[in-house]
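A single chain comes next, written as structure tokens; it is the form predicted on its own.
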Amino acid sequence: MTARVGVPRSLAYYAFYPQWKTYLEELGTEVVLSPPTTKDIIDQGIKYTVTDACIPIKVFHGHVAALIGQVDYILIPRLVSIDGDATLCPKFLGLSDMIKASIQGIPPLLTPRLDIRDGRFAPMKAWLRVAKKLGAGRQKAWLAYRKAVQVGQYYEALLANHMLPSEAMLAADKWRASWPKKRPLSLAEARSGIASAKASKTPMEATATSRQVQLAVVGYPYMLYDDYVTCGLLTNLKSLGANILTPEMVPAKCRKAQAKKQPKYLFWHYSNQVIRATYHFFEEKMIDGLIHVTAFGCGPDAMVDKLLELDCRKQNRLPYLSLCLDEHTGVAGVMTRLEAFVDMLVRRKGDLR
């Protein structure tokens, strides 16, 4: 009988799902994804978490609860350091422990510890242990890992070509389906696939060109891309005539190049990525304004938010909006702030011409 492995549609899902899905399916398991975030999922998450947890952690608990009874295992990697430099938020580090302590009746968890600082082969060894637990042989696991890494790199390249995760995940699935049976795809084939996916995607560029402004929307991926939590933020900005740029649309090498220019090193991986992507937007003069999407009660974000505000002042007082969200945030309140901010950007851009 084929094992079913559940993947919560939250947190690291937005960065790693295509890679995880490829690995698990190549091992012969069935991947079950939790449904998109809803009020019921958030309510379940609130039920199981401590009161001071941030909204992403509450959402994650709700997604885990939604998988109970549907799967044989749930995948919750312990992400420590994925770049060999900064670590992830402490709540990421102890996520599997929180889940075990908070939710009763969950299936066994798959919790590979991923820390690049343990050596370049540490992630591979962690995933091989997952394969062993699932009953897969070592050679099959190695081939699955190699394919998963290449799909992950392709997915990141799609994001850097200004695709949203939902679009890039579909494109990565199509690309993987075209993979030759007996050999890995070449670099030329990967580039061709990226060009084809980019040409066929629905563009994020706004149709209302008379009002078009270049707007950076920065924050952690699990906040930016969950439509329910953000009250449809990106879609609504598009409808208001804004062309959207997010941190994932900045190539990794460009973000890394900004590290040396970063006056304040932060301890947390996603915080550094937000700051560095923003500096890239500044340096290339790509944006007319910046929105920082943050979760109420997020400790790392308290520092990021202030740094971004101060940096925007240095950029000729670039318009800056901090949008703090939690489970009580309403669509009307968010839309009012977005409409006012975009209107201000349109007027300011006209005055500067």
Second form
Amino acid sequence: MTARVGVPRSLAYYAFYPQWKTYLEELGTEVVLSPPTTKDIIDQGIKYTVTDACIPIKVFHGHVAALIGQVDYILIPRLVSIDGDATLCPKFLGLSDMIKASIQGIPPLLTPRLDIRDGRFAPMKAWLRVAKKLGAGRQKAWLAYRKAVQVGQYYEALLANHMLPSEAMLAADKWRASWPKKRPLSLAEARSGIASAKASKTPMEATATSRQVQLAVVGYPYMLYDDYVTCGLLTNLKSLGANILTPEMVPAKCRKAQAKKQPKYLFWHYSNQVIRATYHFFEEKMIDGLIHVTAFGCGPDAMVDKLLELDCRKQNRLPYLSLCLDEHTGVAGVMTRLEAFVDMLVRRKGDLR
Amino acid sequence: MKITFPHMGTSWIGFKTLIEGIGHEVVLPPPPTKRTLDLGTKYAPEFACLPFKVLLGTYLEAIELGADTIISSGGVGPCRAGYYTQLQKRILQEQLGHDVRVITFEPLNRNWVGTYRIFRDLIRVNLREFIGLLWLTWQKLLALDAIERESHRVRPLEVNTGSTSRVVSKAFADIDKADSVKKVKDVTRDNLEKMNSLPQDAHRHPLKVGVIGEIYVVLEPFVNLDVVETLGHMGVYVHRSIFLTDWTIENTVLDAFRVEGEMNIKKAARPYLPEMIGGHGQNSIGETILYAKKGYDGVVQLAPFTCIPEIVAKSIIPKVSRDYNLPVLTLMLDEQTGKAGISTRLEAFVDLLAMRRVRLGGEIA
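Moving from the form predicted on its own to the form predicted together with the partner chain:
Below is the entire complex, every chain and molecule, led by the chain shown above.
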């Protein structure tokens, strides 16, 4: 019987799922993904976490709970450092330990420790140990890892080409299905057959065309792309007439180029990405307004939010909306604020002309 | 230059000596009050932790008193404290338009050159005098910690409530006034003797409680609403897990030579949290386990609201508490926390501990 490995649909899922899925499936295991976030999942998460935890952590606990009984292992990598100059939020560092301490009766966890600062091959070694635990041979594991890395890079490229994670994941799967063909699918090939991607030229363009504003929506991927937590923020903004840019749509190279503008790097990988992407938008004069999506009580965002506010002030007082979400956020309240903000941007744009 | 610095517990006595000694005027950071916190809360990000708000408020009050330079420490994360001064500098300069210089000491081993430049810039005395001053400052800090440590032992035994605290505040004033290492040692010895000769009730067997958590809220009595003293007056022997001098040796001095400090604590925490998560998260878990092994009756965890490492610790501590059968009370502190609320919770906790000890066959008085 093949082992079933569960992956919670939250946090690092949005950045790494295609890579993890490729790796695990190539090893011959079955990957089970938790269902999309629902009220039930959040309620479960709240039950297992301390009150002070932020909503993404609560959601994550809910997703882990949803996997209990369906899988033999749960994959919760300990993401320490991805890029070498910053770690992730301390809650990522202690994630598997929190899960172990709070949820009873969970299947064994797979927690490879991914820290690029330990050397270029450290992540690979960590993944090879996972393969050993799952009983796969060394050579098979190595080939699987190589493939996974390629899929991961392809996925990132798709995101940078303005695809949403959900669509890009489908496209990555499609490429993998046609694997012996080494050449990655072109963007058009990747898009064909994905309904939502077909609808408009790029999926993040406004669906209302009477009036249009350029809007950057920045925040961590696990907040931005979780439609339930954000109350359908991106879709709603598109219907209000906004063309949306997110940090993932800025190629990694361009983000890295902005690093020199930070007098001191932030300590958290995703926070750096948010700040750098925003600086890129500023430099290219791409946006009429900025929305920062943050979670109630998010530690790193207390710093990021203020930095963005001060930076927007420097950019000729660029309109800035900080949207703080928690488990009690309702769609009506969010919509009212978005409508007011977009209306204001439209009017301001008219005035500036 | 008129220099100010963060107010953290009693450490100002030491830092004042050092900065005055190297030839600058000191604007003493006013002890935090309600107004400090209000000022800080007004300009700080909503979800910044309490120390950020108190420090920002302290700086604003010191600027009102004429300070033109702020000295503080940096860090490498992932705890937010290392980024405080970066953001506070921007808030003070860009948002509020204060013409103030902010000097940040980054950890030594990553920044020998920068640290040397700061010192070269600041110091107006020769090297010999400077080393003498450092030694005097260090002795003062050691003396302050010795007095506090002893007060934690004596306070639960005192017959006249408040007598220990009176000696302590006199001792602090004496140490502040002392201008040589010899005098520091003399006044410390005298005051320790005085404290020991206070009328004490030797028949009491006070409950033993460890206080763990984030360094600033543990060290600054205004922020933790005098938890240590309140517990002392309830007749509880308090062991504070953090003292500034110990922390400096374990983290700043050893770190400068790339030696990892606090190994025993980290080792104890490993089964529950093998990763260094910044701040005092891992310490909180390790110390809880060490207290359990030393036979303490309970542990109080202090943390500022939204403190990331302490939230991780708080999530894991219930399991530690179950495994080691040790009650732990977590107090999350923010600008809304009131003293009466904290006292009530502490009283209830101490009552529970007392009943538990009797049930387990121990005695208290």
